[in-house]
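Presented below, as structure tokens, is a lone chain in the form predicted on its own.
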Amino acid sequence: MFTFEPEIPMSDEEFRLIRDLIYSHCGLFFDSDSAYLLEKRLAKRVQLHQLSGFRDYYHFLRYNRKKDQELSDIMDVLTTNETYFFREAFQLKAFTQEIIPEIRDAKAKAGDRTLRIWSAGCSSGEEPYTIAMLLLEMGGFAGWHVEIIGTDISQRVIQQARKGVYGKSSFRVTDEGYVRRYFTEQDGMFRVNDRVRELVTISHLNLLDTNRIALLGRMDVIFCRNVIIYFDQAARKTVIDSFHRVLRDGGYLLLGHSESLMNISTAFALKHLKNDMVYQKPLPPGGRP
């Protein structure tokens, strides 16, 4: 037996007013060459809420009294989560061997023992953990207080990454010496043991929202992979200014690979290092990080 799913055509202007309405809560654009997608991938949501169409799903998502837990939850239908452990090798070396020493160094002579790390819009948790792991393998932190913040706006792989299970498909590309020194095998999965987790915090939040961003102190190195291309320009200067703001002089900007600032900020350097290219807040003159 099949079954059909009705269609629910959106208008334009009820394309305008959720589109405008989901840019205003997290910078995420649809220009509207893409207003097919967003008309596909939230039709299932008309019909969960049982409404009879776009223009009744747009007054859901501004008045009704659950409107933020589904702006919430249609991060998740809007976005692509889909991530892994160790993803792009060439950009990690250039982190444990050239960046990581270099701001160890330096924070250790100023008498600074302290490391803060931020990845931006973690998704289900395979960077933070990923970060932690490879600071762990590199050794040199006893007598520091290192941190390492994930955060992302779904609540859903907010969950995902602080029960730090993991299935074969996280594991594409890693090492098995790293799965038999820091996972625990639990019916077919893979848990992530405590002496990693004790590194990372996860915490939910909106990359445009500057006043909670102030709040989580200083940075000294920001990744923020294959987040800013789902926002438009407007947005991405924002959520840069932000990182620029948090990140201390002489902090890294890691970015991913179809990634850059072109026309998004002048306040950071490209530095050309041996493994990869990577954008650093710069020092002041005569100053040191």
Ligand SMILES: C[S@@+](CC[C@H](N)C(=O)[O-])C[C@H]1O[C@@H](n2cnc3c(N)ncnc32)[C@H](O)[C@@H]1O
The other form holds:
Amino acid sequence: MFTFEPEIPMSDEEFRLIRDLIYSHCGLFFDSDSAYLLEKRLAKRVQLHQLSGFRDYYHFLRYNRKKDQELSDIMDVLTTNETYFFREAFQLKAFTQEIIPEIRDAKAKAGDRTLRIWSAGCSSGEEPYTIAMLLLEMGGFAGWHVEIIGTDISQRVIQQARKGVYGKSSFRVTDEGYVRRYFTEQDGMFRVNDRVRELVTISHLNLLDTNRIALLGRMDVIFCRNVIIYFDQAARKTVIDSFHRVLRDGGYLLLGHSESLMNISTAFALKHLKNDMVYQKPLPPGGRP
Ligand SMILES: C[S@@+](CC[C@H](N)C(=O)[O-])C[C@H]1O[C@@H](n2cnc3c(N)ncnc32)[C@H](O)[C@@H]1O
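Next up, the form predicted together with the ligand, please; the one we just looked at was the form predicted on its own.
Entire complex below, previous chain first.
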């Protein structure tokens, strides 16, 4: 189908102004090679608000009383939301076979039967629901309070995650058995079953919002995969420092396979597990608190 793309030119100066404003809001960094992307994705907004061009749009984003809503709305068109169930199998194996057993044993010994896992930048929910399915498959959490918290900056993907209904492309690497056990087919789509959903809460959260992150409470494991690749070093540092603050001592940070903490943080230890290399917040001297 033909869709009309309005042609509204963005000058270099307008690009820099809008780019910097978006960056300080959410950490997404558009370099000058991706100026055309910003122009293409925001042209419809200029048109929607009946503005004469990108200079007016910049003023709208800065000073209009609806600026916060507009910034929130454009996250839906500026973020890359590609995701699918059971992404990065090696890491998930390390999670179920090494990380979770270690955490479960240490917590059980300390009489703490809570497990809190954060999927930061969860997109449409495939990642937090994958974590929930893996924990259900593992078993051994009777009497535990297990929480998986999925958060994202885009309201559009948050709505999809809450709905929990998926098409074929989300299942590109999913074993048929998981589909049978944890989904119900509805008109050619697949709905996540309630016992999976019950473990997961989905919320809107900007990873640069350090105050709100502090309110999330302590986490045992943080998944933040394929999110910070879109940030520059300074924004990555801000986000990783927040993760360090909310992780429990001995807790794990799982990044995407193309991401690392090199030149970002030395506060985590790189741990070589059998199935993968992962980051761990070091335990205080003397072991578990
Ligand atoms: C490519 S998806 C990754 C999804 C999933 N973690 C995975 O690996 O399959 C990146 C997600 O990060 C989100 N994101 C980008 N910047 C963000 C920010 N500042 N705060 C919260 N989420 C953000 C995007 O909206 C997008 O849904």
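We call the rigid core the largest set of C-alpha positions that still match within 1.5 Å between the two forms. This is a predicted model, so every value here is computed, not measured. Positions refer to the first chain, counted from 1.
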Rigid core superposed: K67 CA moves 2 Å or more between the two forms: yes
Shift of S34 between the two forms at or above 2 Å (CA, core fit): yes
